[in-house]
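Taking the form predicted on its own, here's one chain by itself in structure tokens.
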Amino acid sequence: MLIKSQIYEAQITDYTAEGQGVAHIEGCAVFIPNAIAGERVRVRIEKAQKTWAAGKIVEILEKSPHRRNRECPVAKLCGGCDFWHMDYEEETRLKAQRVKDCLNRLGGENLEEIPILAAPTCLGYRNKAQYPVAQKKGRAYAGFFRAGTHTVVENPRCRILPEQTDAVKDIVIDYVNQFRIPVYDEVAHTGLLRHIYVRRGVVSGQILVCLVINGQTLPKWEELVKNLKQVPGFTTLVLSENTRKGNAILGDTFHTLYGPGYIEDTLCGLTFRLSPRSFYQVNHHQAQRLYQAAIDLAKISKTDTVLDLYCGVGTITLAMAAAAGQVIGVEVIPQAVEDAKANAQRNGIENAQFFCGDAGQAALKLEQDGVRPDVVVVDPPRKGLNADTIEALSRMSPKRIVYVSCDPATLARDVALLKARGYTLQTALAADLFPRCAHVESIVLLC
């Protein structure tokens, strides 16, 4: 067992699926954020387990030619980014093994390599910001939570949001020092705003601001909205009331005070309307190749009917309506729905339906009423397909599934559940919908 605090040299081998560099000493694994796959450091142990630790490095001896210093100022402190020590280069290399790792280690396969759908920046790509709000000597500021921690770091200029989204945050901030709005409490449970959650559509540049309220009314917003007008593209205000404990973001509850309550943006060459609960990807370019690699992936006649599980606010199910007989779109969330189906008639798309309901219950329900689709679509949230899902995807026995994934180990563990219902992985693709983030986008298809 490893010593605290004491000091040992050690190479980094590899990383964790967070990013953070991987060494082994004395038959230890050390897990070392910061660190590039290559480099030889000294690093002090911070915290020592039986068979693992967690240390940080103290003095580089051998650099990686991919290090790179940090264009952000506080990205050491800042629990948003991951990767602004290293290149891109590395960065995609990274996302695309950890993807293939999964696929061999928990799938069952044997793959030599995963392409990625490498981005073509890695600056002010983000559509949307949520900020939690602080206080510190009586003055209101807003950031982002520091690492494993409810700490908000101040940083005045993110390199992954546009301009006018920051913008935005300063306008609110400045409101909320001008009127003295009582900043949240986590602790106490007491004061007003919580969050300031920004949306910017990239192709229509209309901006939605909803602020996440410890309440049900905001004083002085009409001032707020007159500076918020200052900002290119602001659309509307909404507040979202969040009254309970816990780390949720947005309540259940949402009043306009400015404009219609959405913003419309192009994706795929359709319009979609997105309200503040709307399930829409952060990265407009990466998510429009992600999904016609999904469309391609899918081969889709007119003859098929396609079933898309998990739809949001049918981004994927109305661009593969152009290519179907019939499209049916599953989603949780209600408001999701009526958008949905408001974007279906927007796009003047016929042969799109939406239902409301869970993925795995919905897909019984379809199964039982004799629904058979030729395809099916799942773009599940990180815990990946429930074992209804699973059950009703088997018995509907669908010629193609293309899985979309956003955490590549409940991914490759349900590859092995359909494999083992007689599916085989034909194709598996990375995408990088989160430069500079440890996140990563994943495609595959199953026949």
Ligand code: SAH
The other form holds:
Amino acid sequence: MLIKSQIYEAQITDYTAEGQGVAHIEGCAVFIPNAIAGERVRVRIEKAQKTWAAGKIVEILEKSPHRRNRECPVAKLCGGCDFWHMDYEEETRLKAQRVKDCLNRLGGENLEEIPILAAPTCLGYRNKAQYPVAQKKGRAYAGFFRAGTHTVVENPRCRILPEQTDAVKDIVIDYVNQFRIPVYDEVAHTGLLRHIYVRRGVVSGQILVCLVINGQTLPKWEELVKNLKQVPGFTTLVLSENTRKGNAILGDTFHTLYGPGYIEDTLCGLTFRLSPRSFYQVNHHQAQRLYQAAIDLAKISKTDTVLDLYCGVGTITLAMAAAAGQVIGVEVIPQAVEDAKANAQRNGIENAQFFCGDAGQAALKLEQDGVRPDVVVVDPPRKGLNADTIEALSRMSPKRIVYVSCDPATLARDVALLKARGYTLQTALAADLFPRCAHVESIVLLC
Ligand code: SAH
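What does the same protein look like in the form predicted together with the ligand, given that the last one was the form predicted on its own?
Once more the chain from above appears, this time first in line as the rest of the complex follows.
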């Protein structure tokens, strides 16, 4: 076992799923933030267990050619991003490798390399931000949590957000300070304003502001609206009531104070209505490329039935509708299903149906009703597919399954389960929708 507080020399050989460097010292895996594969470092052990340890770099003995000065002044503190200390080439290399390693180790594949759709820019790409609000010496501020804590790190200008989003945040904070709006204290469960949620349509320029409050009403909100109108594109102000303790950001109840309560955006040539509760990929450009890859892999023909499980506001479903005979989307969040139905209508798409429910249960029901899709698209949250969904897929036996994933580990687990039911992996591709952050998307085709 390594000794806490002692300094060791180590060679960084790999990365964790969270993007930390990995070294092996005396047979023990050591996780080291801000380390780059290929570097030799002196590391101080902060936490020591039998098989693993966590450490901090005290000196870099051999620097990677991929090491860069951080472009973001708060990168070391803020838990929002993971990779400002390296160039983008290394970031995309490690992301593609992570997807490949998962598919090989957990999915039983033997892939040599997989391609990655790299992003054209790392800056200003996020169309959504959820800033926690905090208070210091009677002054409110907003930022992002420090990694592994609930300490809010202030960042006047976040590099991965567009400037309009930060401008909205600043206006809300000025309003909070001016009118002494009580800031939420999660330990005492007192105060009002918890989070500032901003979503901006990249094509439409429309901005939705949703304030999450521990209460029912927001004092002087008309004054806030007056000020928000200074930001070009400001469209709507919504309150989300979250009076529960815990980490969930949004509450279940929404009240629209100003505007329609949603914004619109254009994606893959279609327009989408987006409510605050609905999922929408945060990187518009890369989402279009990911969905185009899904369309290409699905090879849909005019008589095909396409089932899109975990469909959100119907982005992939509707982008596939023109090529298909009929498309069916399933989604668990009622607001998103309402958006999806409205989106079919606003785009004049008549061969789409949407159902609200759990993907697995809805798919089993559709199977019992005799639905036999030619193509099934699945795009689940990080936990991947549940047993019902795997069972339904196996019973429906579609010709092609296109699996879009935001967690390569659960993707690989599900690929192995689908292989056990007769499918084989045809194509695998990684896609970078979150430059500077450790998350990676991937997409595979199973036939
Ligand atoms: N394909 C969509 C949404 C993907 S995100 C897009 O790209 O825009 C995953 C979606 O699955 C979210 O909308 C989430 O609300 C939904 N979801 C989560 N659990 C679900 C379940 N058990 N059944 C159906 N949908 C679920």
